[in-house]
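In structure tokens, one chain follows: the form predicted alone.
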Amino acid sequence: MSKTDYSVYLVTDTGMCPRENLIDVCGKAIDGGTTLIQLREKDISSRAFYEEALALKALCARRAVPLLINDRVDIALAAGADGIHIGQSDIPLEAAQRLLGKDKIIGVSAGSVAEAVEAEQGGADYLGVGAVFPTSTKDDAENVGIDMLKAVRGAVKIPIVGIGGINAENIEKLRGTGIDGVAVVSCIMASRDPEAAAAALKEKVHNL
């Protein structure tokens, strides 16, 4: 899965936009240059999650943008998503691989070099490393900082996506870290102009 473009990675949050606007916001984000979308839901029924995933998968398929599901292997399989992203307390990587098969993208959250190396050795396709900056979207996220990004980059060869509080104003602080992209939530999901927000990131991420 090394050919996947992780440069502008959108993580959804329907707490920041009405759920009925999700597909429209994601479509505009893709118009602006979003290259991958992760659907993250925590507080809806499995049926609602599945239906939302189906609708978003249809959009992403039309636009040739991969769709990942946060945590839920069952939803990913049922909706025909391109893969999943799992955290340290979610289903283990090995189990996710067994259920999803070899053709799906599986990303793993890492907050330390040890976690990153373990994920790479286990066969993860990419790493989400953070929180880089303070963030309000995850209450339990600890800041790992820019030095940790550099340390992880030096320890693994698989793609790395920085996540946590990243926006068009502070993204330039990540120059020289060697990351392959940035995962963002609020700077697109809460934007009045998701297309412009994605475009601003797209322009700057290639200069890192």
Contents of the next structure:
Protein chains: 2
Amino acid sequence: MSKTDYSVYLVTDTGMCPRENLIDVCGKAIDGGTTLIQLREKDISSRAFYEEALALKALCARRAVPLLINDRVDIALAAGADGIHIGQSDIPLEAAQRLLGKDKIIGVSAGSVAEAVEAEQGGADYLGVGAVFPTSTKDDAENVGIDMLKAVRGAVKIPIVGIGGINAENIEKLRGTGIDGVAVVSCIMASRDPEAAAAALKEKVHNL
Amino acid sequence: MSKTDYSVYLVTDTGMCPRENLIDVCGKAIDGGTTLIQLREKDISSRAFYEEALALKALCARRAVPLLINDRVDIALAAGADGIHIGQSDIPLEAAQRLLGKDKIIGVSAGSVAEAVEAEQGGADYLGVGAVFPTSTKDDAENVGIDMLKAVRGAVKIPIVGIGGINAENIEKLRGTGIDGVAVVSCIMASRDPEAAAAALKEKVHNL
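Having seen the form predicted alone, the form predicted together with a further copy of the same chain:
Shown next: the complete complex, the earlier chain at its head.
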């Protein structure tokens, strides 16, 4: 398997676009430079999740973009996805590894250096670290997120993507953090022009 | 694998008992004669579902009672459960079979003869058929459920459990339907005496 490009990492949210537009939005996001897609669904039947994963995998396979599934190892396996992304309240990393085998990508959400180190030691392929730009009225919230990215970068060797409120306007604040990519939801999913939104991130992420 | 006994089939519902009592209630239900347990959870994190499945599997293994997981093939595999039960809005039977292999039990919910025949032809191990006693103000609703059980029994050869409002008071109305067991939720889960509730069903189910 070639090295995974985490630089422009799209997390889907069908709360932000009509579900019937999902494949179209993802296709445009890939046109703009999205390098990896994570399909995330929460309030949906397993059947609908599976069918959506199949359709998105077909698109991603044509475009040579890896598809990860949020949380659901069974959906990932059934739809032939390239891996999963798990949070701290999903099934444990070691259980996911047993089910998925060695060839699939497994990413883990980390909200602290301790969680990041534990996931790396457990064999995670990459980390989603955040929230980078949390919604907060505190003036220093932004620096807390950026400082955590730097601290995690200093503590682990596996790829890191920052997540949480990142967009083309604030991405330059992440310069010097040493992250491998930015994971975004709304800045592409809720955009009127997903291709341009992805392209704006792609241009700037390589200058970090 | 020995022949599965579907006669007193408990479907869990932690909306009906405090979650911390689940293992205790299931243990008492087994004391009373429960022959199979299906763990069903809807609004719970994957981590909590997995940990609950592990704990319930430990109980079921000690008591030689099969444990099935509702919907989630990944939880079933990770926790070493004996199989799954899938509804019409869960992942398709053929996808579940690919993930689970031949040695696990796969049950399918059928609400019509057509769904029952399709599931049998697809290789389901058993059917959950209902709702037998739906909540309804129509006087003939009860007969609709019982007539459907008989029609499904006439159309398929695999084991059938009736589900939907069955309890120790109305179970005798199922005499002559030819079903292999009764699947119950509230009549055990919401009982003050789960052992007695299961025992009452066990006594009567063998007279059907």
